[in-house]
Every structure is written in C-alpha cells, then in structure tokens.
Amino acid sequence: MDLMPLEEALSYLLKEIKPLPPERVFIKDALGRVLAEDVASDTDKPLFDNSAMDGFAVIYKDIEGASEEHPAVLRIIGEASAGGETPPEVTRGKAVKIFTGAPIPEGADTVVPVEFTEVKDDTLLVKKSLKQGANIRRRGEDLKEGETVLKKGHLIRGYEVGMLAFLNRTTVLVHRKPKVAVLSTGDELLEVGESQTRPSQIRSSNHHMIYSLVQSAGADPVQLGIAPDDPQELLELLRTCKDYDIFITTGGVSMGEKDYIQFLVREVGVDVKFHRLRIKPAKPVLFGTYGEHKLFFGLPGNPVSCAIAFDLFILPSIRGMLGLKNIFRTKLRARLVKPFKRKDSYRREFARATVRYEGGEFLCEPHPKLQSHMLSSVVESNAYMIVMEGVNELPEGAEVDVILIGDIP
C-alpha cells in the first residue's frame, strides 16, 4: 500500500508556509492578529515617579522608628492627586496627603499608607516605621524609553491592544490574514433546511465546519456552498483558486467513480505535492501549491477526517500564514485509563479521546467510537490520542500522546 508517512507530508507542507505581507490596521481591529514588527516603548514608563497607594508622602527621617505606642507627628501641607496641579514640596516635618498614581512631592521619598495614620485637623500621626522609599514607583521602573516591548511574530489578544494603547500606538503592523474558500462536492449532498426528497441524500455539515474552523483560527472564510458531481461546473470553481491564500474542497480525492476532484486541480495548475497519507482517518487527503504560496487542500468527505485534517495540516498553514511561530496544537503526554486495541495497525491513528487532569497527571480515556462518519465523537472529545503504526494495542496505564483539541477539564 503506498501510501506517504505523516512526517513526509508535514515536510512538504511547511515548506510551503509563509507569513502573509504586512498591513497597517487600527488598534481597535487588531485583535487576534500577529505583529509584522517590534513595538518599541514611545516613553519611560512610568514616566515620573509616583504613589502605589493611597496615603502620605514623607521625608523618611521623619518616620524613622514611628510606632503605635511613639507616633511621628507631621503637619499635612496639602495633597496630590493623578492628574492634578503640581503638589507642594515637603519639608522636614511636613507631610502631603497623595492618592495613587499621583507624582511624588519634591523633597518626598517614602509613602506611608493611609492604614498606618490617623489624621487630627492638619495633624498626621504616623504609627509605623516602612523602609526608606516605601511605595513609590520609580519613573522606568516598567519601561525605558526605546525599550522593546512587543516583537515581531506576537500574537495580539486583549492585554497586548490594552499595551498598544499605553504606548500610545494608534496603528500597528500586522500580517494580512488569509482568505480561505470553502466547497463541499457531491450529489447527494443537502444544505441545512433543504428538503430530502431521496432516502440516499445526507445534510451537508462539513462546508460549516470548515467555515467555522477557519474562522476561528483567525482567517476569512468565504463560503462557496455545495457543488454537484458535475466536472464542469466543479472545473469553473477551482479555477477562481487565484483569488484565495487557500482553497479547500471536501469530498472527491478518494477512488470513487465521481471523486474528480484529484483529477480537475491538475487542470487549473495545483501543483500536487501529496495525496494518500499513512494515517487514520483522513488517508485520502490531498495537498498541492499554486501561485505564490497558495495552498490547495482536498480533505475526504468523511466529517471525522475533514476534522482532523483540519487539524493537522490546515490550522498550522493558516496560523503560519498570519506570522506564528508556534504554528501547532498543543501536545502533551498522557496515562490511558483503559486499554486501547485495534485490529488495522499499518497507519498512524488519532483516535478522538478526553483528557482530564488528576492526581497530578493527565489521565485520557478514548473514546468508544472511532469511524470516521460518527461527528459526534470529536463533539464529545478534547482530545486525540495518537496511536503510532504498528501498535495493535495499548494496555491501561500506558503513556500516550495526545493533541489537545479542546480545554481540559
């Protein structure tokens, strides 16, 4: 059986990876995209020095030794507060009232919290002693001016928009994200809603789930339906291929009379690089270049295999596309909780599994049912658990790779 190890086709494929060109997008739109390149810092941050609490600003020879029993005694002067006037200077035996954020008085250099006081008319009683320097943050002490803060290749989520714009950065450079067309094939196909007028029709669920795997991994989708097996019309659909980062069909690449597909991308100028790999499910899966970079993925029409195509080939090209550099599902070990067997053990299976964490350890059960037609086994898994060739079975308590999919519970 010839069929091409995983390692081979994943060689294949990342060579063809590459970032997508840079695009200038406001920061309010840049979530979930991937920096084109390194966000320095505009200014010290902070850029004074200023009061981590709510409290006094004092001379600290002023303080030294206070206690509950020995109060320092100082007269309040005035306040600071963030965003108000200039604060008056301390002196000996002075005191300010400051809030948190607010610039430090000159001549101040600790902070004493307001837990620690007790105010009388303009009297301040301090009744603890703190370090020299107590509660202060230093101008820098977060950033120094040019410093990097963000490199090329981050991933920007919430908290790097929320730096952005404390660096006081309206734009920034991100790479263009992939534009992926989505096409499910096949005659016996239905769209959701559509009538069954044939016992042999089935509801089409893969050209959604593509659709919204893409999505979700950060591309735009564009969804272009089903198409019959009809090889003109699918012809007239691949060959809107150039205007696509990526072009993914479903259904077609396997040895059926009407699995066209495997033949037609030749006709528009995909380049094949791989088709039939040494893994279950998903063996039929096709994979090929055309233009600059393009990728053209035919996945089996079996929503198992489509899934897990997805997953091993699809989610890493999109991911490098938008400039990741860990472009891959997490992967970790795990203890089986009961033993695995299986009768076919020629390919690499990514058998759908839970994986929880117990006792210190990740623990994975597999699931009970594992062909490639029942959905609802990944609906019901956040996991696959890889079993390698040439493994028939594998006993409870057996360490196993597995991909996570899913969040643990």
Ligand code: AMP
Second form
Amino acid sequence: MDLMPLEEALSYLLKEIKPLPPERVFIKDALGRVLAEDVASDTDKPLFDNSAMDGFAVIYKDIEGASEEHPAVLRIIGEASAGGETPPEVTRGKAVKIFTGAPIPEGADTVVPVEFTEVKDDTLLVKKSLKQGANIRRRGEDLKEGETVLKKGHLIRGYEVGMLAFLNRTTVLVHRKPKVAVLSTGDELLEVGESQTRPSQIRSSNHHMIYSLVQSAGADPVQLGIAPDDPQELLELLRTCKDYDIFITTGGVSMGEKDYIQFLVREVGVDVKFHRLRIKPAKPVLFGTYGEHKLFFGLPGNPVSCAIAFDLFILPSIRGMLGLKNIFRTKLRARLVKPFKRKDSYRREFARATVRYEGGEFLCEPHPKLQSHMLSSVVESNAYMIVMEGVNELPEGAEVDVILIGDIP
Ligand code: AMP
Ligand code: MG
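Could you drop in the structure for the form predicted in complex with the named molecule? We only have the form predicted alone so far.
And the full complex, kicking off with our chain again.
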C-alpha cells in the first residue's frame, strides 16, 4: 500500500485546526495563552515628561556653552523625585535636583546628568553643555492613548504579562486551552513503580511523556493511564472522547493482530483522515476528527515515533487551538559535520541530532542511535534532521533542514 506524503497529511490536519472560543482570565493566569482581543494603551506612555537620568533640571539657555574651564553657575531651589510632590518651577539661573522617572519641573527643558556637575551647598556648577531637551523622556513617545499595543493572536509571555499590567489590565480575553486526553495501550505496559511479574513486560514511558509534552505545549492534559489490548475496555475509554478537544492514544495502531485502535475509533464516530504516512519514524500514525473540530491521534507505541508524531502533528494542533498563527516548531538550515547514510530512502526521515552554533554557522550532528525504540536519542538531542524522500546519502558539509526541539548551545 502506498503511504501518504507528509504534506498531504498536514493539509488534512490544517483544515481541522480552529482556535477555541475566548474566555476571560486574570493576567496572572494568562501566561502561555493567546490573545483573543486587541489590547490598546490606556493612556499616553509615559504619561508626563520625565527625567531619564539622575541629575539637575535646568533651562538650556543657562548651560549653553558650559565647559570644565567655564562652568555655568546655577542655584538649586528644590527637588523632583519619582512619585514625589510637584517640584518648584525652574526660572533663569535656577536648577532643580531630579531623579530618574521624576516629572520635569515647569520651566525646565533639559536635564544635566549628575556626573557633569559639582555641588557646593545650594550652588550648582554645570561643566558640560548638552543639547536642548537632553535626557527628557517625552509624554506619549512610547505609546499614545488608544494605540493598539498587542494584537489578537499574540502569545502572552512574561513580557506581555508585564505590558498588560502596565496598561492597567486586570483581566484579558484569551482563547480557551484545549483539554487533551492521554491514553497508552498495550498488554505489556507497566506503570512507574509497578513490579514486573513477567519478563515480557516493559515500562510505559509514552503516557507520561505525552502528558508532559501536552502540558508544555500550553494545553490541559488529562491522564487516562494504561489500558490493555482489550477491545471492550478500549472501546469504553474511547467513548469518553466527546469530553475532550483532543484524544491521544499510543500503541496499537500498526498491523499486529492486537492493534485494535484503527477499528475501534470508527465505532466511536472518528472520521479517519490519515493512517500510515511516508515518514520515519511514526509511519503508522492515525489522525481523524469527531464532533465539532475535535481531533483524534493514534500514535505508534515506539517512544521515538510517539515523540516525533507529537511534534509533527499534535503540537501544531494545540498551538492552533490556543489561537497562534505560527504553529510549527522552528526550522533552520545547518551544515552536516559527518556523512549520513541510510539503506531505505522511501520515507522522509526525522533523525535525532544535535545542532550547535559555531564559527558563525549552525552545525548538525546526527545521533548514532536512530532506532525508534531508543528514547535516549531524543533526550540527547535538540533537533530532528530532515532527510528527504529519495535521499540515501548526505556528504559531510551538506546543508540540511533541522527542526528544533531544544535550545542551541
Ligand atoms: P505498538 O505500536 O503497540 O505495536 O508498539 C510498538 C512498540 O512500542 C513495542 O515494542 C511496544 O512494547 C512499545 N510500546 C508501546 N507502548 C509503549 C509505551 N506506552 N511506552 C513505551 N513503549 C511502548
Ligand atoms: Mg502494542
């Protein structure tokens, strides 16, 4: 059977990803959410002309041409502090001591930084001429009242939380988070801490890995744990899919006799859009829809396949539901540091690799262990190197596309 190319699979998926409806949250709970409204400035920012430096507010004419040899001599008549009382007016021959952020006193038009001055009692010597208006932050130079600062679709990071507070917002409209069920299937699976009773049992990593990946993508995961390869039990669990925006299973989607998921999902109303792709690993990945734009993903059991299927299909789905426009992981071009060879070139391969920045370019080194049961290759990597269909060999120095899954050293 022909396998479906990745682009075709993605085109089916992209059609189904819609931002979830908006809800109002406190700004302290807005981290990782995406704006469902434009946010405008509540006032001019800054709201008043203020000092950019600690120093003295003066009239430019009084310090014009001042120098080390011929300092301007002024009298200090008061102080302007941030959050303090209204400072006295500055008239010719006078100066007001001023602190960063304090309002510029009436009459003053220039701030002389403290390092260009000398003070003796209430006498100020200014030893340098500055431009008129120097060191003054003007009202509205950052933002004008009513100006849009953050647009719909903008991701709220710590910086944006700070901006929302600065704009005097206590709450903000964001898209709802998807609620995501995670279920691992397989008779051989053991929960963490559960004792091994048969040598054929293996420790399940997938349900914990996918749960955490869902959480780090910004969605709300729900842990359904481990289920045996039992059609009745599986069917009961799958029937709860209507309670979630996304339902994820791992295992049981391949060609084995106990791989029931592909048949059972149809019984609970999933319209299967793709199953079996021309990619390596994660070939048997299954995707379908149910209800109103709800998404079902049947991931293969091998942990590396699971991780890659998550990054290729589920992460973009979550990001799209959260309201983001840029839904895919960052891709960049890197130079291969050693030759790469493979026997079968039919599928597009996502080879775990380490990308580093060195000598002004990104370098890529594929992991030596590339089989799909070796999760160590994922935790020891920060990227997937893309090896296109039809490519058997890449020479040292070849340029390759990589998808980043971690920071670059
Ligand atoms: P399956 O997709 O069910 O045929 O499983 C493929 C391989 O992945 C088998 O070697 C399974 O033992 C392994 N596997 C399945 N589920 C998990 C899991 N939750 N955690 C770790 N390995 C798994
Ligand atoms: Mg299985």
